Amino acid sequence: MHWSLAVGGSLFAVALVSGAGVAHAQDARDVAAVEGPGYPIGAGTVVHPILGAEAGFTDNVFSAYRASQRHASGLLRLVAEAVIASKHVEPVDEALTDEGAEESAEPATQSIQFRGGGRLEYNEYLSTDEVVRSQRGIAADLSANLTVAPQGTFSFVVKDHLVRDSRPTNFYSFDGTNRIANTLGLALNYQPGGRTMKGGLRWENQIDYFEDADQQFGNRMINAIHGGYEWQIFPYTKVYADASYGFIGSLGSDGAIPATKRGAQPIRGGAGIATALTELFTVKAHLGWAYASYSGGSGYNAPLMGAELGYRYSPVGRMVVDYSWDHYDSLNGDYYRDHKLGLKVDQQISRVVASVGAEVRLRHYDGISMAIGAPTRDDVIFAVGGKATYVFKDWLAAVADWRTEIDDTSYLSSFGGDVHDPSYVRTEVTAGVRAAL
């Protein structure tokens, strides 16, 4: 059907720009957010809430290749945010108390840690055409984290991140390929006396489900099982280690079109280490093997590795470097492979906090199951971009935010007698405010 392979072809902007998108609204919220004294809810608990509006504008809100396929349209974009947190117990200061008061037997600690919320996104295409202004949606990013007996020999974390991804399809499309991911962790950790070592095993579960029927054959779960320790060898110094082994599977499809997602058991391992040379140099570097074979597909028997330097050139200026080469779960086929060289510098300027940032990926896609084209397929892409945050006072800031990302590919996609070529330009320019009360 050639609907449904317009439909499977769309997945491919999904999954070129998700895993960047995703890390770029993270980066935006550490340069941007603000977080105000929030307001105490029972003996222990806090909740903050922000509060923001953008305006903007991009000049390809399809990711269209074709000059008659572009779609300009400004943007309209209402930000609400919050945050649920136990109260930090600072441990008391023995020299503060009184010569005459009782000494308790042990400094008090928390037994219970927890922090959770969010962020949630209303995205208004501001354009006369109807196909663009249907692509309105709602994005969510909402996170929780609790941690039983944190200082304890024994301590238990559970964690659980989702995230509702709205984007739009095509340029003759009504709908999107909204999807819902979500991962669950839960983890036992053993941290012996002194806290200079910590280990223990962790299970992960990932579900990525996509809304509409007609895309549901790209649905997936990833359930993973976790062994590590990390030795603080010295005081700006740990080293690390990490084995893994995990399934992948298909969640099935209702729609109509089959499921195609292949199963797998990767097999990754590596470790690391994270130092810091002098005050101004910091260093990390990891080393590892990954292992997959995906049933009647394609696998990767390859090294894993990364390195990261930062320079502290000033007291309010750092610059980051970083390469890895990696390979991960394909939404659109069996895998990807990543090349990532990433340069990023913050500032601080008086009231100013701004980031700048490129990377380049050099993207190699493999065990494509979909009749739209060849198997395999090879990406360069580049992302740039910077954001700024000009702070009034404590609870209300100004941000800015551009990115300008290309995709370029040799890869030619054909359905309904039409080839498509999924490369493209885009651009967005935002700015607005951010009030956290």
Second form
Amino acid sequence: MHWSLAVGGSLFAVALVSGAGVAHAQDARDVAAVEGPGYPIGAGTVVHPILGAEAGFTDNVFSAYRASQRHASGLLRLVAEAVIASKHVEPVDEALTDEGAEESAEPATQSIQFRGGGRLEYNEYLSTDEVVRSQRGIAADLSANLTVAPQGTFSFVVKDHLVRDSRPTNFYSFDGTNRIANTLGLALNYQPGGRTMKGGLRWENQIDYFEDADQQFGNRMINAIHGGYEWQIFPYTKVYADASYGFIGSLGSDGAIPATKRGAQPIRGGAGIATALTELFTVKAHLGWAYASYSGGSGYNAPLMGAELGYRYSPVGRMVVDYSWDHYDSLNGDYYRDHKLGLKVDQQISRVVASVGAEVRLRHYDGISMAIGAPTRDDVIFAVGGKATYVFKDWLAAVADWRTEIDDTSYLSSFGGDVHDPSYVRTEVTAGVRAAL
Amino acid sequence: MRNSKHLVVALVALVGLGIGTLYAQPAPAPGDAKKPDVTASGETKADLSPREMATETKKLLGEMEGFHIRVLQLQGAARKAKDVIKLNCVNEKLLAVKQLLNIGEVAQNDLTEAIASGDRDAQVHQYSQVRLAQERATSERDEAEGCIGEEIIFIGPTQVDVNGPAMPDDPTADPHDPFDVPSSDFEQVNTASPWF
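Target state, the form predicted together with its partner chain; input state, the form predicted on its own:
Time for the whole complex; same chain goes first.
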């Protein structure tokens, strides 16, 4: 039953995304460096394509700990992005509106709003080692968002986010861990007059599917039903509450290794606030509770919380500090818990838009298969990186990206008589151009 | 003194008959050719003491300043309505009110001097100038009201729409929901297991 739901949901999602064409992931938090005028492809619909190329270097293709398995390589990345959106209706300037024509000059209320987009990447490893080169692949990050009656008392929202992740294994191998992850959401919202309050029901479906038959033991599906409510009590202050009941299960395995994912019915809920204390200082905070008990495995019954402080220290500079403590279902075990502390600074200097950030995660896994090793594992994950964009013109920019990850754990796993240390250090640096058409 | 009384009576009689007496005005400069022809001609009867004339003059000039402000408001209304015809009409009246205000202020100074020198004829003359300027200014103000019309001025109760500055970091616009069941972070499998 779960599988039929998954297939149905996925087919719908794929149909939705393919209808959108190539697009940029709106929810991927990756703001396009450039934007062109776009091409109208129908009444009220415009597509904005972006092409790019990057070259770079990584010192650890396989994210491996052992020196013998650490392989450096050059990188070549070709990028295609696009956004397709229903055209925004500009409000009419009241000063230029004839008194008699005032009513007819008002923009018509949109019955459907659509925005889809995404990013396709082709990654090539520039190495003399054929094992390294075999890790080449296409990655995708596509999303679509359709809202029916966005200004109505009742509105219906369909969201989909499809990711194809193309990553090497964490040991020297021809195999990769190519994986498709799709999240589909359907929501029915009630937003009475004034639109300051909104509540509704939402269903979310997430599927993780590994393309290699030998890795399909990790396939999973998560369904969750949410009841949510939010109230915009001031123009820049929102309070909200959410409660959900989920179903986590395995999708089975067609490979030699039987499915390992254990089921659970997590319950989560809480309340939060997002507000601007001043024009320069923003605060977000949430507090709640999360519970899950995995069948025959581990479980958690703990608070979840988080806070984010943002400060715009200059008209072209902003810093954000955030902390969160939460529990999530894991592909590597039953679940993982993160204490996450992050700092991010965005700064524009002349034509350069730069962003640097660092985060530390104290991660705890529980419910790891006994066939791998001990059921619990603790990691300290540190990541630091930066991005810079030099804007030549609105449609042309140079981009540079750097990220270093350090995963430090005392955990040792074993499989087939071999012992692995999953700790690793990996740095990747790329630079290139983006052009909007 | 007797001759002065006769002169005042004669002037009052002429005003009463609608016959204005032209007083010397500076010849229009070439640049003033487009300015409206504004003068404060004629005199009115003044059975007032010098002190009363000074007080009354001050009051009349205060009223004229009020007219000036009102016509400026009308000019703003016409400008907001982006109606060029109404704006030109009001501008013409505004120019007239300004010139009349200048005439009144000059006459007030001259009245002060006349009071100081004890010249009764000059006092009456300057006071008459102020009074006529105020009457003409009243007329110009009324005509300026007519330029605009009620549909712009009387637009009902004041409605204040406040448009705040753009909020670049609106915290309420973040689509991230911390209570989502699937993590918003994309968990990588290669950080944990050699199986993959």
